[in-house]
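Presented below, as C-alpha cells, is a lone chain in the form predicted on its own.
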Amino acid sequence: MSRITHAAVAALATVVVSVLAPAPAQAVQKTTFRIGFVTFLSGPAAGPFGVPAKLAAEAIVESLNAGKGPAPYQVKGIGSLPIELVVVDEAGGGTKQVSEFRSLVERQNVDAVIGYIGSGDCLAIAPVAEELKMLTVLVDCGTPRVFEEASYKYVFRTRAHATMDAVAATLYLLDNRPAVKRITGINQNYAYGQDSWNDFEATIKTIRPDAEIISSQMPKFGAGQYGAEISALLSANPDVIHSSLWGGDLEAFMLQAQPRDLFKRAQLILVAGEPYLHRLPGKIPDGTIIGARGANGAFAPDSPIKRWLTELYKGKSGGLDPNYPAYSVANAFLGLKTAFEKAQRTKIGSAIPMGAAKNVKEEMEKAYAPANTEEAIASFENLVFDGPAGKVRMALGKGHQAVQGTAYGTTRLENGVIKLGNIKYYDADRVTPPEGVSSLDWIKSGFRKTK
C-alpha cells in the first residue's frame, strides 16, 4: 500500500470543503432606483408649493425614465435604472418627518431621499439622514442654518439658501426707492422667517446706516389670522414692508391686508412671492417687489433644460408654467442623477477592457452595477451641473451646498394677469457669502469675500 503524503492529504482536504463550501451568494441585481420624495401634500402650504412640487417630480421621472431628458441628461432613470417614487405627505411638522424619513430607509428601502419645502423640516431631518447613512437631497428650506451651524456627509442642498433673497432685495430695493427711510417686516416665527427678516435687517443696516428699522411682526407659523400685525405695520407708517411669508400664511396675509390699505403708500417686498403670480391676481398691489428664490420661473432664461421642464410641467398641470418649487425638484433630481452616474461612468471606465465599446451611454445600459452611495457622495461633492435656472454650483457646506445667482422684478396688473418688470439680476458671488463664513458675519463685515 502505497504511502499517502501530507500534500497529498492536505490536497484532499481542500478539494472536499472546497465542495461542501455553499457557494458565495450572488449580489442581488437592483432593477429600479427608489426615491422616496416628501412634499406638502395637504395643508396651506400644499397649493402654492407642495403640489407644484410633486407634479414636477411626476413629469421629471417619467421624463428621464423614458430616455427623453434633454442633454446632458440622456440616459434613462438613473444610470439605466428606472426610477421609482415612494411619495410622503411633509404636513405634520419635524417630529412626524422624522419618523416618515426612518420609516422611508428601514421599511421602504430607499436608496434616496428627495424633498422638504419647511426649513423646520430640513433642520430635524439633516442629523436623522447622517445616522442612518442614507444620502438626501433637501429641495428647499431656506434657513442658511443647516450648513452653517453643522457638517453632513450624507446631506445635499442643491438650492441656494435664502441669504441671497434678503441681500439682493435690499440691493434692488435701494437702486429703486435709494430715499427709504422707515423699514418694517413680518416673517414666521420660525428658522426661515427669523433668518429671512435678520439677513434683511442687516443688510439695510450695512448698506443704509441711516434708514430706521421700525418694527419687526413675527406670527408663529400657520398663524391664519393677522389682524393684530396690520394694525401694527398701519400705526408705524413704513416706507418699506419686507416679507418672507409663504404657503397659505401669504394668501391670508394678502387677503386680509389689502383692504385696510396697508400698501397704499408702503413699499412691498415678498421675498418668496413668485408661486403667488397666478394664484393671487388682484390681490397683490402694482409694484410690489417679488422674488422667486433664484432666477427660476419667470426669471430664468431660456435654455432646452428650462423648456423640457416647462413642457412637462405644462402637461401635468393643466398649462401653468412651472413655478420656482418645480424648478428646485428639477435641481435635486438633476443633481442625484449626476451624482450617481458621474460615478458609474469611473466604475465602467475601469472596467471596460481595452477595445471595448467606448459608448458609456451604452455601457450604462448593459446593466453594469450602479454606483453605490459611498460613491456618488464623493460624486456629488463639489459637483457643477446644468438646471433649468443655469449652472448650479455645489460650492458651500464642504460641497454640499449649492449657490446661484437670483433676480428680482416689480409686478403689474395686466389683462387680469400679474406680469414683472424691471427685472434685474444678480450674481451667486454678490449675493452669497464665502465658504466658511456664516450669513449674518458676512453681511456685517461689509460682504467682504475672504475669512
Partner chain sequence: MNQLLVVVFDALTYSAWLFIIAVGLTLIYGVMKILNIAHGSLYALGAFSAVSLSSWWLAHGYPPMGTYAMLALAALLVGLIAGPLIERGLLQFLYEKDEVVLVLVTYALFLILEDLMKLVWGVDPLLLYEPYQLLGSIEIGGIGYQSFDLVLIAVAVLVGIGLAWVLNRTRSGKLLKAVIHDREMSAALGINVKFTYFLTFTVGAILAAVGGALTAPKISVVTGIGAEVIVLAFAVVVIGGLGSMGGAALGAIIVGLVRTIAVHYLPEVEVFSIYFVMAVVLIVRPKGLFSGAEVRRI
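Return the structure block for the form predicted in complex with the partner chain; the form predicted on its own was the one displayed.
The following holds one chain only.
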C-alpha cells in the first residue's frame, strides 16, 4: 500500500480509537442522580425561554439538594441522591438534538433527561428516548402531536399541551366581548404559530360560525420588521387580533404596532403574552387579553410551592418573577422526583413482609436501593402531584401527558405597572380533549366529552 493510504488508515484508526477510548466505566454505586438538562442557550428562544428555564433548573436543584424544598418535597435531591445537572444547548434543530440526546445517554450516562422547548425537538427525541430506554421528561413544548400520534413508555410531558391555549382564549373572548365579528391574527410562520392560529380559527368557527375570519398574517420567524403586516391589519379593520407571537418577535411587533394605534379598535389577544408584561409597560394596551399557557406566573394561585419557586427564581435572576417556562421546569423536576420517591416507597413497603425471608440483609438492601427507571415509570404513569401552579394530573397519553387548568386575564396599567384583572380559570376538562381524540377533531366535533 502506498504511504498515503497507510496514512489514511492510520489516521482513521487513530481518530476512531481516540474518540471511542475514554468511554467512562459504569458507576457501580450510584452517588448522584445525573440529569441531562436541554434548553435553548443560544438563538432567539434563549432569552425568553431557554435561559429562564436553565436558571429555574439550577435554583430548583440547589434547593432540592439542600433539602429545602416545600412540603411534600423535603427529601434531599431525588430519593436522597443529590442531583447533578448536565446542561446542553437545544440549538440546531431536531437532527442535531437527536445526536446530542444520544451522547447524553450513551456518553454522559445520565439517569434521566429533562428538557426541550421546541416542539420539533420533542417530536424527534421521543422515539429515541424510547429506543434507548431513557426516562425523559419534556418540559415546555406545546404540540399535541407528541402523544396524539404515538404512545411512549419512557417519555412524559409534565405541562399541558397547547390546544387549551386556543380554546380557553376563545371562551374568554366570547364571554367578555360576545359581539365581535371580524377576526384576524398575526402568528409566526412555523409549526407552533400555524397550530395556534389553526386551533383558534377552528374554535371560533365551531362556537361562532357567523364570525368573519380574515386570514392571519404569517411573518417569518424572527422577521423583526412588521410595518407592512401592521398596515395590512389596519386595513382589514378587525374586531379581534389573535397572536401567539413570543420573545423578540412579540416585543418588536408591539413596539411597532402600539404607536400606530392598531389596538384602538381591535381587541388584542396575546396567548403567550404573560412573560412580557413587566418588560413592556405602556406598550401593551389596556384591555389586552393575556395568557400564560397555563395558570402560570401571575395567574398561579398562592401556595407554598409557588412562593418557594418565586423566591428561588428571584434569587437567581436578580429579582425577576418566574415566567411560564420556569413553572414548566418546576413541574418536570417535581414530577420526576415524586415518581422516583413514590417508587422507592412502594418498594420498601412491599419489602417489609419479606423480612421473614432468608436473605433479610440482601432483601433490605435491594428495597432501599434507589428506584430504577422501570419502577419510576410505573409510579409516574397517571401520577397526580403538586406543582407551583396547582395540581398536575398525568391523565392523557396513557398517563404520560399532563393536564392542568388554564387562565386568562385582561391588562390594566396601574402606576406604570401592568396588572391583570378579570382573571378567569378554566378547568382542564373543559379545555383539553379527552384521551384518544386528536385536538383538531375534538374542536371540530364541538368539544365532545367522549370519543
